[in-house]
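A single chain comes next, written as structure tokens; it is the form predicted alone.
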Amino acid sequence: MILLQVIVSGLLMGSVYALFSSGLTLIWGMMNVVNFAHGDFVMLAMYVAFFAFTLLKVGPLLFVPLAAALLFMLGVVVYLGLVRHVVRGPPLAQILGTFGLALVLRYAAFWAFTANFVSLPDNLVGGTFDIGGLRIEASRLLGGVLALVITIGMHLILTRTALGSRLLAVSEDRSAAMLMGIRPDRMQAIAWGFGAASTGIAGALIALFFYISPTVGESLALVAFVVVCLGGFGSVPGALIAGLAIGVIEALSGYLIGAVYKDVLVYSLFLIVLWVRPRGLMGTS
């Protein structure tokens, strides 16, 4: 029963990993740009949740969509103000541009919020559920289930809607999309908005059960890059599978061999998979 408890906890955490990683893979699939500020977007969303609760006294039903809306706007602004200019330069300019943005956001957070660790109340969304002998925290259950639903919804938007068709058309061939009356800049701005909104939702959900500090985005960014590389750049289903897998591996390794070594196992398996299949589990060549 304990082992099952650990696996369920890993799946819930893994679905949150998948959600904020799907935004990173969406941006890569659209523009072949790696957003090194992705983890710091999550950090900002966590602070949105914290201050929405402490200052406005609102719960997850309001601060989760608020974080999504604010991060969507941030993603669009970042694209229009930075990304669409640096993509015209060499790849190094793209890397340094988003990496510089990450540093600006991180140290702006230090200045605005200080380096102190803060957190939301443990019982903000209830206590602990007992489901068939499994004890699951309500905050983790909410975060995991909602993240899974939204990740699947994002995939459906990309594959089953007119907007998704236009986004995919721009990612396949920008010039051909323009001939069909599609405005690539608008679609890429929307893609950045969606990618940032996914971090907004994920960050607000993570804030329910995780500490909040200006540096929290660093560790989360590493997880996102591993998930995206393992699942395959540009594949939302790949990010979902890889996120769930990494969540379970982290939980099992933390339980069986100790929390200190869980990252060693995750990154070792990650390197092995990339050695066997460099494009990731569901990436295209």
Given for the second form:
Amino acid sequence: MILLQVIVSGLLMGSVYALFSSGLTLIWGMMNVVNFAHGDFVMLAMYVAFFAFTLLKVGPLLFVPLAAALLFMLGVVVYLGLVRHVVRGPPLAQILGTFGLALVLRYAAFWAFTANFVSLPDNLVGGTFDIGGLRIEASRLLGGVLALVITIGMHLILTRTALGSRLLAVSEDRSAAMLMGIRPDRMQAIAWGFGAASTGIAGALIALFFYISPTVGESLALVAFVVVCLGGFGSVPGALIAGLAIGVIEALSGYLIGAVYKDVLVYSLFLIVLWVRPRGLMGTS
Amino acid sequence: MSLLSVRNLSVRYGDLVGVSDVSLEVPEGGVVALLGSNGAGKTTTLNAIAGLVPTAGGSVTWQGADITGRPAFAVVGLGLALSPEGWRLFVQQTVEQNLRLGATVLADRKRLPVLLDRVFTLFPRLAERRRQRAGTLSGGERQMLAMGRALMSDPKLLMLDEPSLGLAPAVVETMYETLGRLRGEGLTLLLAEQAVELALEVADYAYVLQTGRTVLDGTAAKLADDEDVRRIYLGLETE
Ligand SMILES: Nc1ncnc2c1ncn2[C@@H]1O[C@H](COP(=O)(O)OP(=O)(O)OP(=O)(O)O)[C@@H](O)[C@H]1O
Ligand SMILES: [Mg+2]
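Can I get the form predicted together with the partner chain as well, since the one above is the form predicted alone?
And the full complex, kicking off with our chain again.
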């Protein structure tokens, strides 16, 4: 029973991992750019949730969409102001571009919010459910389920809508997309917007049950990289499965071996998979 | 007045010359062929008109307006569509998705089903393969899809880069029948071809490119009959 409990909480966390990792994989898939600031986007979204609650006195019903909207805008601005220019440069410029952004965001957060840990009150989404003997905190249940729904929604947008088809067209063949009348810059800005909005939602959800600090994005970014590598670069369904798997592995190893070792286990597994299958578990090309 | 006129076009790829001096006119309702051997500059010319490659000199005029240097996504909206060399299909997407992408610039979205029907009538094979990924199509089907996709923007002028390249003779035959049908519907065509005889059959006017210049032009009938032209410029056996 305890084991099942651990697995369920792993799945709920993994679903949030899947959500923000989908954003990273979308940006990668669109333009072969790694967003090293992805974890810091999550961190910003957590602070958006925190300040929306403490200053504006609004709950998750409002601060989750607010964080999504703000991060969407941040993603668009980062693409238009930075990424669009550095992608024309050598590969190192691309890496340093978003890496530099990560540092700027992180130290701006230190300066603005101080290094102190803060958190939202536990009872914001109150209570614990008892489902057939499984005890699940309402905040984690909300986070996990909502993240799952949005990740699947993102996949449906990419595969079933005209917008998704245009986004994919740009990633497949930029010139051919232009021949269709598609403006690649606009599509890439939208992809960055979506990618960042996914961190917005995920960050606001994580803030419901996790402490917030300027460096909290660091470990989350690592999770996202692991998930994207395992799931295959550019694949949202891959990110979903890998995200859930990482959530469960983390939870199980935390329970069986001890919380201190769970990160080590996840990354060892990651290295082994990369060694055996460099394209990722579900990667195609 | 010509629908499209290109004057003294030049295009460079870094230090390399793509074309150095190309001039041509495409009258409304006409079918114009752009002939020339490997590397003569046919693709470069079409790509420059479509806005895929920047021009180094000369001008492109569309319905009296100068459109030189406009980006490709703006050009297609004006009514010039290109079915490019190598087809450039979105191979991960379905046949229907490719066709719908072709209709991106369509102002009147209600026309989309009508245009889709037209393409499926022209190419029944595409209707059968509608939900299949473009990457699974045969060469002939890919050519049909590239052409159908270009038609989905409801262009006034359809530019085709080597519609016969790499296709089986029977497929080429049907392809050219389709071109005949399209011209019957009043569509203006500009086609680049190495398959000279076929092109001269369907075209009413032709330009011959040699190392990046238009060296010769005339009605298709005149070019097809002139022995010297056939031998020297078109590389055809004289009877
Ligand atoms: N992307 C490119 N970079 C550099 N040079 C190019 C490029 N594309 C074409 N060229 C050069 O420009 C010239 C014209 O080439 P182009 O492809 O327009 O000829 P073409 O008539 O279409 O030939 P083909 O019948 O082989 O398709 C050639 O000398 C070619 O080598
Ligand atoms: Mg060519």
